[in-house]
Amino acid sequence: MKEFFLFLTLIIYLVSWIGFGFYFKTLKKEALKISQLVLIIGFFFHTLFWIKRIYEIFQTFLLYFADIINFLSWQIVLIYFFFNKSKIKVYTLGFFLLPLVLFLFILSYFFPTILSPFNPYLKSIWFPLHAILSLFSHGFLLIGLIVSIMYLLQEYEIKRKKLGIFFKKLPPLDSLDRINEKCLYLGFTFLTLGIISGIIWSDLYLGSYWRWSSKEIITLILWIIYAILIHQRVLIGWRGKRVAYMFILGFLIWFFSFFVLNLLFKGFHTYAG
């Protein structure tokens, strides 16, 4: 039956992101209204996948690599409702981040299986706690860096003074930048949270609170790198530009900690062994 949902919800989502396409090039209300419904409607049947799967995982203690990636997206769709209940409204936003959300669940649909080495900790509330935290954090970072290339096509045109597609389309600038830093806020408390469940957890059940692996120092550099744009926002007012070039560096960052890191090298804290 999971089965079932998660191939159900690929083609819901991809309906969906055809029809924010349709929205992007008509900006007619009605095709937003009813891709966003077709969204939801996706999501549902990716949260009883996702039901179904927990409730697996706390039966086998087997956790996958693929599951890791299938849950980001998840997350990603979730966040974006959260940002379209706010009162920042970038309703052209589902039109770029479906993609990424439709790529990573491609990705976990035929991703070779790979076990992941923390299994035997799945019984703690510590690890799945700071594995949810950490993802959440991605997710974040994720739709900052989306919403970043938004931010520098609108602004490569308003410079130019070539006002094409993206200017006619994409949201203001301000309203980009302000997604961003909402963006940035809530990704860095993730994180933090993410980063202390950790140590709690690494400290009860392997007996050091850091163990400095590669893993871990990646993990500490995106942290200092959220911190730093924090710190520039709040007293020296960074905006714009800066801040989305500040997303595209954690974002490589990430990509390398979370795929490269994790499954070409071995060590403590990857999937590679």
Given for the second form:
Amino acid sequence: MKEFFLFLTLIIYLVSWIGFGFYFKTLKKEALKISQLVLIIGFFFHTLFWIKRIYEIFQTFLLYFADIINFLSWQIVLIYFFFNKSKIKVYTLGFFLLPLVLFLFILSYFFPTILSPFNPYLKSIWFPLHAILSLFSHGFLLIGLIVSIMYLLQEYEIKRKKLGIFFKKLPPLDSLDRINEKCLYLGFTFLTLGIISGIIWSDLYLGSYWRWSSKEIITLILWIIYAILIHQRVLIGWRGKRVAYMFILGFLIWFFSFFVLNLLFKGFHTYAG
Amino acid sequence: MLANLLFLLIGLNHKTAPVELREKLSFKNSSSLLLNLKAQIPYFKEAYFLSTCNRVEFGFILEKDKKDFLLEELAKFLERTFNFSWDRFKNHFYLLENEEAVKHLFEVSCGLDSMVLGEPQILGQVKTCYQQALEARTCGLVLNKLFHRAFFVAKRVRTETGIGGGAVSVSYAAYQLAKKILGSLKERVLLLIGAGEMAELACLHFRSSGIKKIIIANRTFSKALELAEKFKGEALSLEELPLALTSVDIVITSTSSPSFLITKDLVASVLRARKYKPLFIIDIAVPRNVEPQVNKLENVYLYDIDDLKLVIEENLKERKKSALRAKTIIEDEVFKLKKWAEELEVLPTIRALVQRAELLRQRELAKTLKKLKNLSEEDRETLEVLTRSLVQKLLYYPINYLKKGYHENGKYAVNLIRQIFELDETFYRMSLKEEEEETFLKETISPKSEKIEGSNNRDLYKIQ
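For comparison with the form predicted on its own, would you give the structure of this protein in the form predicted in complex with the partner chain?
Expanding to the full complex; the earlier chain stays at the top.
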């Protein structure tokens, strides 16, 4: 797993984060542009690594838990670029988001080798599809978490009338809220698609479409939280702080399901044992 | 600073002189004043005149020994032009020389010397002042350099220190906050309740940022209509306030109502109808028009006049911090300018050195060319290029030494180079010969100039 490309990517991401930090400090456009360029270069190597790695996986049918974490970090960078292209500009996002990317990256780098229990199912198209769609929903959820934290920091300063560093450096509340909204809708869409593809896969290859395993229940809870949030947002107008808190709650549930349940509890769908 | 030149700055500002005196000295068209000055006082080489509401300043470049004459004449000139007695107001003036004066000019351009620290208008005023000095043709080598440097420094300070950042007026602070809460204001609606100078000023700020609509509510409807016309908005009576609150994004209140116009209950009752859209309320009335508890509601942000003043105070503190950093930048730039001025003194030496070398080159080349008679035109040119680059490469070292050494060892380096190359002794002799030599050289080695002359002739024919 300790690949050259991977190491290179790690270094470049780190450099990019330092650049974003410099931008956060000085708010110089050049600093932002350079760090984004560096990030693109890092992402390029990361993608190269993943092309190689996917080829390997389908040659050997050996998928590790570390792969999943690393893929998630790749996705988050991809989603960062996606938001970067959108009209709503949140320039300081990179500074807050990259620590998460780096955390996942380093975690995957040093993670003990745990084999995925799904290796036998890699041959069908439905399992990889299910996994990638679900991971995308995780990616949006995590970005929503970061943006929510930024929102809460900004809101705190404005509400308390103590206009400090975050007031100056962070984007308007409205922009952050809109990014959150997008994360919410897209995350929900991917989660739904992930669940549907999972059901189809399960029905086709395992004979039953739903088996009430602990992970399935947690995912269902997450889906319901998302659904309530969207419902409230559209009908009543939940926004801002409430959405931010819901994202944090969603993150805690995800964290429990992804790390605790997956690794410590035995059962279908988990990596423990 | 310069070998025998002096930069002299005489002026008064809001710190040293009362407004009555500043008024007396204010002069709109500085270029005509400069023309008068030039006609009446012969003692300066370059001059400028800066007059704003907070300062009146003269700047002169003159020869050192003429300083006293100039001051005397200037006092008389001021008495004549502005009709006041110099002796009485002498103490309000400050007199700065060289580095101090440069530093002062830089500080003025950066807004460090302004009443509102870091205000940007002063730079525009300095630019106009320079423009007018140019028009009056009182700007030369030194002032051109000085002003361009001043503009550069102002820009550098602005980008590196953030001295212009952070609002320092109530209306601008309100505007900045609205931007941070609502993002783009293009699709936003503003409700102005009551009237008053500050509220209208804030309204103007929002208007110029392209806000979508302004609604004006007032106890007397006719007044509302009047203001609505002014801001191209809609008028509303106060009874319709609850309804209006369901759709607006920004509220500015400044009525003289003794009780709260907007209560917590009122805002709470419209929250659902607003779908919890953020609402920014600016209360600049005293006594307050909005119940302070309103700020506790979700997605509602209330700032009263004291809050805004606090924000401004904080910003001013920040600006003061930036000003300290700006001062180090200015020190740095003054030092650079000093270096440039010193370079000017080195320049004559460098020029002499280059001239000397060129003369030697031409003479030696001419000798050689005399001997080599069978050379083609191309070969001659090659020799020319060769000698030229040889001289250039060799001269690089002494010139470099001059530039560097001058700053470290003072005049020592200049002296040394002058001795080594015998610039002081032989220059006289050389220059005597120059005329003969030049005629001689033209005949032997200047195919280039011949060519140019030839082509010129041809062009002349064409024109004819």
